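Only one chain is given next, in structure tokens, and it is the form predicted on its own.
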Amino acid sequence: MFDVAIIGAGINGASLAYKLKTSGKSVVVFEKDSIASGGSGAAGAFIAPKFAKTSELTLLLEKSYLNSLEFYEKKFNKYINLSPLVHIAKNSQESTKILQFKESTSLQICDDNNFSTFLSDKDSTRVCLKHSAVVDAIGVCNEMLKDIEVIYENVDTFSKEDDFYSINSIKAKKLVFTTGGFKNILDEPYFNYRAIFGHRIDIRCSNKLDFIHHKDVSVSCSKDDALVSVGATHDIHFDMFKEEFDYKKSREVLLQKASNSIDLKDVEVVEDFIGIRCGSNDYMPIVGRVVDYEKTIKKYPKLLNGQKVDFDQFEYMEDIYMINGVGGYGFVLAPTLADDLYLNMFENKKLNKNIDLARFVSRYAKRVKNG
């Protein structure tokens, strides 16, 4: 019998499992492939805020960025490469956002003149952040789960028995789905997220980069073995389950986009990583208890007419939770979301309504009413 069973061993599942274990809870993780085999393993795993004017999303990401820098450096120092970050605007709209960010941020901005010799784009608006990092995505997920039982099985069903759930002969009091862009077996109609394909390449080049670079794509600083990561680009139209991926063409696109602003020399592609991220339509992460939509609408039919109902009044699936919708900020958000969900699960602390999964219920009900 486990306190919690987590389905999915990406960065969200691994971070939550680590939080549970270090808080004295027993936890088991189910993974159908290998640890970080999906969007997490294909991620650039850059630790940075969002460069835009102040909003609920930028505030959450700034808090999570600072938290994650401290978390990885303190707990998983072997898997983090600290470095300044140079972010360059790719168009006039983003240029405006960068200027707004520079005016409003309390984060440490530094002079980027030391890095400009590497930049082929020297004219676009840019900002240099003093503190940033890139994480070894697969390495850190494996390290988080090192002393935790991971069962490599696909979860396609579960059953409720008295005060616990039964999954493939394993028993747990609570379930958490961290399946990212892969469809999970709950499939509630109001779930509001989309899968986004990602591709990252690790390369060797003769440059010794001592900063992280963002523009059309992200380019990491050089690692100890001289590898540099480029990516992860994404294509919302590509379906990796139905189409054959053209690695050669995608590599060319990544390297061409990188060359628009940074001069990489003597490039050799070493390895490809592909996967699907999961993003929400309002760009905020998705966290919390899973609402039973049919029971909630039966209890509050006026939701279909736009009646406001407090989240506490909704009907929920007992002890079933989710973390999802982190998009390209998974490694930034995961430690903070794991803390938030732990407090929600075991100390009954309310989640911020802007990230609570329940926010999609009323929105979906309105769409149903309006056809």
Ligand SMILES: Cc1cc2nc3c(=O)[nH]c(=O)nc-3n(C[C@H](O)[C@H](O)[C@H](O)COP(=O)(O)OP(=O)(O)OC[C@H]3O[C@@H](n4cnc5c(N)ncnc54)[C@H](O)[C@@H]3O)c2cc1C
Contents of the next structure:
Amino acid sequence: MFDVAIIGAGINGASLAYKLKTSGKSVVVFEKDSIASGGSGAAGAFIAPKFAKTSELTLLLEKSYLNSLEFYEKKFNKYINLSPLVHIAKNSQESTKILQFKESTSLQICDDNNFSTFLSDKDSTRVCLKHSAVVDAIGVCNEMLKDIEVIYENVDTFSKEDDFYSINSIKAKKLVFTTGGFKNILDEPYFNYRAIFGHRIDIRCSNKLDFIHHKDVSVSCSKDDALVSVGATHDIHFDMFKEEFDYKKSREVLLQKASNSIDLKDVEVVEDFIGIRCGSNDYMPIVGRVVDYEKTIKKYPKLLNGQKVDFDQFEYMEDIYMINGVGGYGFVLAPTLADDLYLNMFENKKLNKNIDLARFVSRYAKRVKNG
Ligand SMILES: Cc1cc2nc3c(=O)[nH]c(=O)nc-3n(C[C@H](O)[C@H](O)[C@H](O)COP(=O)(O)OP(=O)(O)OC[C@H]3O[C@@H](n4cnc5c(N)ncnc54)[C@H](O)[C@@H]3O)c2cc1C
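So that was the form predicted on its own. Now I'd like the form predicted together with the ligand, please.
Now the full complex is given, and it begins with the chain already shown.
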């Protein structure tokens, strides 16, 4: 009997499993493929905030960026390359955003003259963040799960018995779904995701890059293994499960985009990575207990008329939780969301309303009413 069974061994499942294990809980992880075989394995895993005007999302990302930098550096030092980050505006709209960011941020900004040697775009507005990083995505997920039991099975059903759940022969008191952009077996109508396909490449080049930079795509610093990550593309139309991917064409696009801001010399592509980012409709992550929509609407039909009901009053699937919808910021958000969900699960601490899964219930109910 485990305290918690987690379904999905991407960065969200791995971070939560690590948090649970180091907090003294027993945990088992189910993974249908291999660790970090979903979006997490494709990620460039750049640790950066969002360079935009202050909003709920930028504040969450800023807090999570600082938290995750410290977390990976302290606990998974072997898997992080620290370096400054130069963010360059790609158009006048972004230029305004960067100027607003510079004015409002409390993050440490530095002079980038030392880093700009290879920049091919020296004229656009840019900002240099003193602290940033790129994480070894697959390495860190594996290391987090090192002493944790991982069962390689596709979970397509589970049952409830008394006060525990069974998945095949495994029993656990609580379930957490961290299944990213894959089919969600909970099948509740009120949450749906946007799947955003992405391609990243690892390259070798003859110049040594001592900063991360970001314009049309991100280009990492030269990592410990001398590789440089370039990516990723964003494609909301491509379905990697149904269509064949044109690697050659996409490599050209990535390298062309990289060249808009940096001169990479003698490039050799070493490896391709593809995957899906799973974003929510309001761009905020989706965390917390899973609401039973039908029971909740039966209890509070007034939700259909747009009337407010406190999240605490909703009907929930007992002891079932999820973390998802982290979009292009999974590695930035995961350590913070794991802490938040842990406190919610075991210390009854309320989640921020803006990340709580329950926020989708009333929005969906209103849409149902309006046809
Ligand atoms: C190309 C690309 C570049 C990115 N770059 C960055 C970046 O620079 N910085 C950043 O912070 N984020 C980045 N991201 C985003 C980040 O990778 C994702 O937000 C993050 O990986 C999501 O993690 P996850 O754990 O929620 O999902 P996933 O990593 O997709 O993990 C879900 C796991 O669940 C397993 N699973 C699913 N269903 C089942 C089931 N029924 N039974 C058992 N197992 C199941 C899957 O096999 C998978 O391993 C990028 C993403 C992509 C695609």
